[in-house]
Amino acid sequence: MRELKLPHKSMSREAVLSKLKSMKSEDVDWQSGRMFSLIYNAGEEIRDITREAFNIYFMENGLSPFAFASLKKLETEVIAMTAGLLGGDTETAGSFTCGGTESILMAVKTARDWAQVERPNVRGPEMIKAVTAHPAWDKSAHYLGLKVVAVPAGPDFRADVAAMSKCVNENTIMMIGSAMTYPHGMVDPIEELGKIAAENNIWLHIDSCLGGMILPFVKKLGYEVPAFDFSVPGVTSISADLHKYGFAAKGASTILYRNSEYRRHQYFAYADFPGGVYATSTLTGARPGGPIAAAWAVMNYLGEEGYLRLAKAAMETTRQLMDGVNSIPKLRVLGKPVATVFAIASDEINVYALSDALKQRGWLLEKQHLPASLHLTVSPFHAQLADRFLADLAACAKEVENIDSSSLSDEAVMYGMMASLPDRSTARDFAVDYLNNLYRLE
């Protein structure tokens, strides 16, 4: 591994920016709309307003609501607007975070500390979730000392409520429902989970990081969306990302609670520091002002009217794509997705080979396993590319019908191998070793 030191001499502004642009040119061209993950593309007009708002606050620090009172105002208004979309009322409280993982981590921390007060007889706190729930729950439980009880999803790829109910015991403090699940775009049976949570004094969190800023508008457009938010009795908290279908700049997420008494358990305060009383609402200390301002700006710029327009474009495109996939021989959409996220699978075609073939034509689809499938998150921008994608998908499916597995890319081989490993700890170790080697100075 080579050594790199801070440059002895200063570089010119032009040289620095030129170097950055050169390096960036090797990244995926997401602005073309030919990828179906990571970026939520609503077009240049939306990016412009978020960029300008971000830059107005790009040096400000949300750590101090006294020094930057305007950021406190922006944050509280963003939280209130988000809560209003998700069945909240004037009692609903929350915080702005840097992303879905931080929102989830805060929910677990808050539920754990709530249980220490409300459920003092619990000795080893447990969380119940379906295997389709995001790994950030496992990550948070790992950090905070909870045991995760994972249950299989049902044949419809939604959480198996009966299986989750059977796992409830005296140590269960938290249950997770997803709206939507990332792999397949499903909304779990939240109303049924709410009943179980209410009957057993269990904290029920709805992970709507992916769906929180699209499902309310999909419902308003007349599509069928199962109840999933604070309108459901038993729901205690909800996470919703604004940098996904809210089209805000990264990183912008929210963690919401039914009332501020729950939120009290989220805060950390330390009164014995010589530098003064140290109190923070979320995981981070310094909090960049740019994402808060950008989220506020885009929410006000679009309003309900703008979000409905974008949701309509994304939904119509999603339905077109799903119908197109199901019409291609040997391909199918998994389950019955509710909104703008779905997965492509096949019993006869190697979908990892299909992904390789699509990549050769400039399309980037994430590979998934358990079961093998390809992930699509559809943005409004994809409306202008749907016909072209379906044509290439059909051609690539024909191309790889009888492909020799020896010709697969290293990534495709890795996914196929990881999916086939019966010992999941081996798969986990492989992933850790892969990351450990990936982040080395080249």
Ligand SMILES: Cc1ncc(COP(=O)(O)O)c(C=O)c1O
Given for the second form:
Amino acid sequence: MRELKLPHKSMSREAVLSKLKSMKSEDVDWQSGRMFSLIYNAGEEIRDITREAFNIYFMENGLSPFAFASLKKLETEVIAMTAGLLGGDTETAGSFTCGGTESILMAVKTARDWAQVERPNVRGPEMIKAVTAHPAWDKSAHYLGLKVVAVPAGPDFRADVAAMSKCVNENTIMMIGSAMTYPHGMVDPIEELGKIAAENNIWLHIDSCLGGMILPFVKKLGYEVPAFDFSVPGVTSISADLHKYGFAAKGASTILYRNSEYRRHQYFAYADFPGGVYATSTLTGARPGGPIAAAWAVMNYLGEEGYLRLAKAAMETTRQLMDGVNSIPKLRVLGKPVATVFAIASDEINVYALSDALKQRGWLLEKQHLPASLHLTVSPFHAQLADRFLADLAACAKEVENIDSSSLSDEAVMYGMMASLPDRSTARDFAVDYLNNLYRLE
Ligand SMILES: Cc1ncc(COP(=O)(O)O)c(C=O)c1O
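Right, and the form predicted in complex with the ligand of this protein, after the form predicted alone?
Okay, now the whole complex, with that chain kicking things off.
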């Protein structure tokens, strides 16, 4: 039984640090690069400057721009650099947030409060999104009282604009386009969504949490990238995470608006608190200074030339990996991914068994469903591992091609079962119970 109290005696510095290190050794070894999600690995040199910058500001609190004026300046410079990459101009306004989910929550709150003023006839605000848009949209709508209309994506795994436009009604205040989608690495048809949004006075948000810090560089390198940013008429706001392909420390994202009139609706102020007039820009009260400083540092350290170099490495590796996957019998890449994120599927091989076999060889690939596939977010660091990965993938595909269901791992069976449940609320309840159980104190 776990003790529910602080240790009575102080622990030595050495003991504390060694305990932490030994606990951490049980985690996945991401530094080897043998995983394709969660970590955006651009190598130790970049992590080193990010870590140092983080530490310079590790106690500072961005809640007060008066006490910590330098953090306000760093935030403004980070927002300006991001806006410049995403088709913004001096009218563009934005905020630094702690991650994609906070940026998305802010976009939904801002659109909702904007609609209360600009669309006063709305009764019960609705958001239209493709099912491939990130669940942070459903979560934010759930928190903020919007109804989500989730529309199946087209056969090319991009948002089906015709189907989405059929769902527009007098309560539609917001539409979502993704650039890129997490499951398959697609860029939705943003120009077409922009037209519908502009015609109907609907807020259009582009979720570039994943793509915002790589697509502009991929485009500059000469690859084809459809228009997705503020250059597209009708786009109202964009989220772009710095802790993904910006290679910043975790806790760093941006939410950008076409102008500060939109952003006004994001802010919260309370004037009657005895502790003083309280006004904040985003969800958080206290705002850690470390992630802001680390993001500023890595953006300046790399500059455009550094990001182009990293994007080139990640793109060339992705193309090598996708070609390699498509040349392995019975495996294929889903759709035509635009940049550095893609999914592996098969009509004949159980991809969950494939992921189990890869795990045996030290590779960690996330399982996806609807349809069943394995996820790859490619980092520059993967360049040195691509040949080895493809050799292991081919060997594992052969190994599992005739596997019968009795030899599948519990995890693979559970994943298949969850995907096939006709009642999705049972799958949701299962996930909630699982989490609730996982974080017990005993
Ligand atoms: C497209 C997209 N949007 C939003 C998010 C959520 O970001 P975060 O995990 O930083 O909250 C992700 C995360 O992968 C994403 O890929």
